[in-house]
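Only one chain is shown below, in C-alpha cells, and it's the form predicted alone.
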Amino acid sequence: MKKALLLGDEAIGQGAIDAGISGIYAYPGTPSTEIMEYVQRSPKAKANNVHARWSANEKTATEAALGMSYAGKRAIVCMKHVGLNVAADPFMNSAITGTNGGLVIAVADDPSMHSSQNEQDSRYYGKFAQIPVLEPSNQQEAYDMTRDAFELSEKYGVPVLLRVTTRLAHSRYGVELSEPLKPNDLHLPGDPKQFVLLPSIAKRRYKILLGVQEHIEEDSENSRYNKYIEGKDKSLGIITTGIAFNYLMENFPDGASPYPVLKIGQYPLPKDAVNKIFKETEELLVLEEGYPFVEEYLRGVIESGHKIHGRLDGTVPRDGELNPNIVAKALGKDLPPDYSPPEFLANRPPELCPGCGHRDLYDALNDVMKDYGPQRVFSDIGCYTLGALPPYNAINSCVDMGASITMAKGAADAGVHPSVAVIGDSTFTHSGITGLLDAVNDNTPVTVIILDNAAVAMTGGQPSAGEGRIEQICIGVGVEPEHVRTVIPLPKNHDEMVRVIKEEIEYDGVSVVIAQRECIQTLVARKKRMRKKK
C-alpha cells in the first residue's frame, strides 16, 4: 500500500482517478480548483486517457459528466459551494435521471468567506436532491470517500455528493492509497428512456428515487463514516461533522472524550444513532462547519425540553469557521492565551498586481466617470473587483457571476445613465453572454467593458474558455461591429482608452469595449517555462 503527502483537494482528486474515471469536470473556483489540476497532473490519469478539461461553467460541466455517467463510466465533477447555485438544474434534474456510470459531485464550501460571497452549506442541497452526501473529516476520508461515493453511485444509480470545506481542502496529510480500479467499459443505459425527463418518464424516475431513499438511509446507519464513541460522563452528549470532529479531539490531547460522541461523515442523518446519544445524554452540544444542518434537524424531532446547544442557541458562533478554541468555549474549558496581533497591525488589504492591466482601465474609467457621477459602474467576480477599493474605488456591485451585465441592463432600465458592466473574459464566457443578449434584444444603452487578460486568473491562471474569441463572441450575439472596440490597457494608452470609453459610453444602444492584455502573473509564468525550454 503507497501512501501520498496530499491535500484535501488532492486527495480527492487521487481517490477518483483510483476509483477508474473516465472524466472530470470543472470550473476553477477557490477552495474547489486543486482538485482538476492535480488530476490534469497526473501520468496516472494521462494513462488512462482520462479527459481532464475545464469547462466554460459549473453547470456546462455537471451536463458534460452526466453524459459521461449516461455512457456508463465513472465522472466526477468538482466545483466551489456557490458554483453550485450554477449547476442547480442539472444537479436536481440528475437526482432523477439517475446515472448509469458512477458521478460524484465534489463541492467545497467556503466557511468565512475567504474568497466567496457567501458561506452557504452545500448538505442542503443535497437532502433537497434526496442524495446521499459524504462529509471527510481528514484527508484519508477524503480518498476513502471519493472511492466509496462512486460505488453509492452505482449501488443506487443516483449522483453522490462529497462536501468538502476550506481547511480541509488546503491542508496535508499523509493518505494511504488503495489498489486502483480499471475504468468501466463502454454501456449506454437499459433503459432508454431512463433520461428523457418528459412528465410522465419524471413521474416514473420520481417514484424510483423515493424508492430508494429507505436503501439511502439504512446504508447512512450501517456507514463506517458515522462512528458512536462512547463516553462516560453522560451530562452532554456531542454530534459532529467532517473537520469539525478534529477540532473537538484537538481538545483532548489524549483521544478520549470524557462524554459520548456521534462523529457524522455520511447523510442522511443516522437516525438509530442520533436516538442513541439523545437517550443516553442530558444536553447535546452540535458542532458542525457551515450552517446548523444538523441543528436544525434534532430540535424537529427531538421532543422539547432536551437542550440542544450549537450554532442557533449562540454557544458557537452563528456565522465563520470554527476552531479548536471556539469549540473549547463551547465546551466551558479554559482558552489558551490569545496570541491574536494587536489592533494597531491591521490586516494588508489584497491589491492588484503591479503591472496589471485592470489598474490602468480603471485609471481611465474614473476619469470618463468624472463627468457623469458616481455610483453608475457594475462589476463583477474576478481579480477586477478589487477595484471597489482604494485607491480605484471604480466600481459599485458584486454579486454573482454575470450579474454585472444583466445589473447594468436593469440599471439602465431604470433610466440610470450611463450604465457600465465590468467583467473578465472568463467570467463573460461563464455567464455573461445571456446578459449581454439580453441587453442587445432590448437594444439597451448599456456599455460593456470586457476584461480580456486570456485567463482565470483569479483562481490561478486557467485557460479561459474564450480565449482569442470574445470580439467574435459579441458580435455573434448581435452587438453592432463598429461598437465592438479593442483597447491594449497601458499607461501609455491612457487618453485613447479616455476616449472610446466615452465615445461608447454616448452611444444610444449596446457597446463593448474590450480591454486586452495578458495577466500579469501568467505572462511571467510564460517567459519562465520558455527560458527553460531554451
The other form holds:
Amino acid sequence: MKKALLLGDEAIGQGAIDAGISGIYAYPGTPSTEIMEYVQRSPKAKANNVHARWSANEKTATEAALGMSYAGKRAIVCMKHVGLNVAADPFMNSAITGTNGGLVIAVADDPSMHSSQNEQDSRYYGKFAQIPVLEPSNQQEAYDMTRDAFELSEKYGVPVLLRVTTRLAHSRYGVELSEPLKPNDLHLPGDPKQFVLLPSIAKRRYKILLGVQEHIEEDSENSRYNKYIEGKDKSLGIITTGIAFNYLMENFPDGASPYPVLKIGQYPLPKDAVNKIFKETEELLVLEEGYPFVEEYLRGVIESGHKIHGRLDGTVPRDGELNPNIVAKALGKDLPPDYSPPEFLANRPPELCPGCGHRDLYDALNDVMKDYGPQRVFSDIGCYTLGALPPYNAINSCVDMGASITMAKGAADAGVHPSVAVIGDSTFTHSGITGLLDAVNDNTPVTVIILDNAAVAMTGGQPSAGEGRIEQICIGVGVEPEHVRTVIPLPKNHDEMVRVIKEEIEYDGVSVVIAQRECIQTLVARKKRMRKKK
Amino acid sequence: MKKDIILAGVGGQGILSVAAVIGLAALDYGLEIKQSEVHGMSQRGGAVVSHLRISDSTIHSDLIPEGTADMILSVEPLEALRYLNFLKKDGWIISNTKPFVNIPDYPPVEKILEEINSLPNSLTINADGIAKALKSPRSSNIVMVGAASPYLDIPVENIENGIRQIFGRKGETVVELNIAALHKGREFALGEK
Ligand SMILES: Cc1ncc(C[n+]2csc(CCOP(=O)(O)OP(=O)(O)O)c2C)c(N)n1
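Alright, leaving the form predicted alone aside, put up the form predicted in complex with its partner chain.
Okay, now the whole complex, with that chain kicking things off.
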C-alpha cells in the first residue's frame, strides 16, 4: 500500500478526517498550527463538510468542540501547550460533563521552547482532568492514535488528550492510511441534564468520571500502544514515552535493545507492565520528552532502594527536549563529535522582516518614550515581540496573550506613568478585549497600541478574527471615540505617529492607537495569488 | 544504504524546497525518508536547519545524531558552519558562497570559506552566480541540490523527477530552468572532484 508522507501534525489531521470528524476547532500556535491547516486543505474534509475555521482563542475553540460533541458528532480541538492554559476551564469541566460524540484535544508541547514562553508538559493536564492521554512515538502512531482517541472517547464518554511534541509535529514520514469512517449522525445526549454542572448534578457527574477510572486504567493495561519488549540483559530496564522510543532505538542499530523496554504511548500508566519491568530488572532508566512525569510518579517519596535514573538524578538533563545523543549518554554510549562550530560563529536570532510595519511603529514609539524614561512599555506575543531585541529594545514584557493591556493597567494603578501596552490584532481579539474593558471601567490612564497587520503573522499569516473591526471593537468596549486613533506605520508617517502617540499618552484616560498596515508577508502572498488568477 | 543530511540556511531562503526535492527524489528511487522541519519563530530571518534522513530501512530518530551526518548542505556559508558538530569525520560539507548578512557581527566571508575549505571533504560553490547566469536567480537552491547530487547516491533522473513534482504546477518553463540549474550545479561539483 502506498504511504502518505505526512508531518506528525498532518497525520493527526488525516487521522481526524478518517475518524469521521464533523468539525475541527483551533487557534494557531507553533507547533500545532499545521493540524488545522492540513484539514483546511483536504478535499476529503471538504467533501465530508467538516467545519474547519480558526477560533478567536483556545477557550472558544474547546467550547465549540464540546458543543459539537453535545450534538453527538465527533470534533477535535488543537492548540499549543500554553493554549491549554487558556482552555483549561472548558477542558477540566468537559471531563465532568463527559462527552456525547467523540471529543479529542490535540496539544503540541514545545520542549526546549523553540517558539514558546515555557515548556510545560500537557500530560499533567490529562492526569489533572483524569482522562486518557495518548502520546505517539511516530507519525504512523499519530494517525492511528487520533482515530483510536475518538473511539476511546465514545467508549468511556470522556474527552481524550492527544499529546505530541515539536519534533514529531514537524517531522515527515510515511504513514499508511486505513479505511475512513463515516461522520456520526446528529443525536442529542440521552440525559438532558448531563451538561448542566449545577453542584447537585456535577457531584453525580464527577462520581461517574471517578467510576470510569478503573476502566481507562484497564484500557491502558491492554493497549497496543503500551508495549513490553523483552530483553536479555536484566541489569537495566528502560521506560520510554512518546518519541523517546525512537531516540533509544537509534542507539541500537540492529533495532533491538539488549535491555527490556517498556514503551508507553497511553496513560494512565499501565501499572502491571510498570511493575513487571521494575521487578525483572535491577535498575530503571526513564526516557521521556518533557517533565519527569513518569519518573516522579515511579519514585514517589518512599525510598524503595531501587535505582531510578532519568531527569531527576542528572542522567538526563532536567530541561529541554531529548535527542539521540542525550539518550546515548544516558546509556553510556556517547562519542564526542569530530568537529565543533568555530569560535567566530555569530548568532543569528530571528528579526522583523524588512519593510514590516512593526518596525516603523517601534521607531516612532522609541522617539516618544525617550522623553518619558525607560521601562514603561508592556507588550505581548507575536512578531512584534521581536521589538524586545536590538536594535529596538522597545518593550519590557511578554508573558501570556493579552497580558500587555492588563499589566499596563496594573502598573498604571501602581503609579507608573505613562503606561503603554503594545499588542497585535490577533492577540487583542484572543484575550485583550476583556482587559481593555477593565481599563475602561476604571478609566485607567493607559495607552494601548494595537498593531493591526490584519493577520496572525507569527504563526504563518492566518486570518485575524477581528479583521477590519478593531476600531469598532474598541469603541464598542467603551473607549472614547476621539481617543481611538488610527495611524499608518510607514517611514514617511513617522512624525505624525510620534505626534499621535504623544497626544494620547498625555490624555488622562484610556486611549487606543491602531497602527494599521497589512503584514508584508501576507501582502506578498496575496499579490502572488492575484497575479496567478489573471 | 543511509544518507543523513543537515540542510542549513536562513529563514526565508527556502531550505524546505531543497529538502523537498531531495526527499521526493529519494522516494522516487524507492528509499524511505524522514525529514524534520523548522516552523515558527526562527523562520523570521533567523538560523534554520532541517534534518533529512534517507535510508533503505526503517528510520527511527527524527533527528540526526551528532557526529554522524553524511553531509551538511547549506545555502549560506556562515550557516554551513553552525552545525559542524553533526558532521561525521569523512562527511561532506557543501555550501553556497553567497553570504546573507543581516547581523552586525557577521564574520569576514574569507574566514568562513577558509574554515569550510579546511575540512577534508568540502565544496563551495557560487550558486547565486550560476543561477543568475541562467537568468533564473531563484534557482540557486536547486544549483545547490545539483552540487550535492554526486554525493547523494540517488540517480540524477530521480532528482529530475523530484524537481518535476515540486515545480510542475508552475509550468514547463520553470521545470526546465530548474533542471538546467540542477545540471549546472552537478557539473561544477563533478569538475571539482
Ligand atoms: C495561548 C497562546 N496561543 C497561541 C500562541 C501562539 N502565538 C504566538 S504569537 C501569535 C499570534 C500573534 O498574532 P498578532 O497578535 O496578530 O501579532 P503578529 O504576529 O501578527 O504581529 C500566536 C498565535 C501563544 N503564544 N499563546
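On a predicted model such as this, the values are computed, not experimentally measured, just so you know. Here, rigid core means the biggest group of C-alpha atoms that superpose within 1.5 Å across both forms. Positions refer to the first chain, counted from 1.
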Rigid core fitted, is the C-alpha displacement of D338 between these two forms 2 Å or more? yes
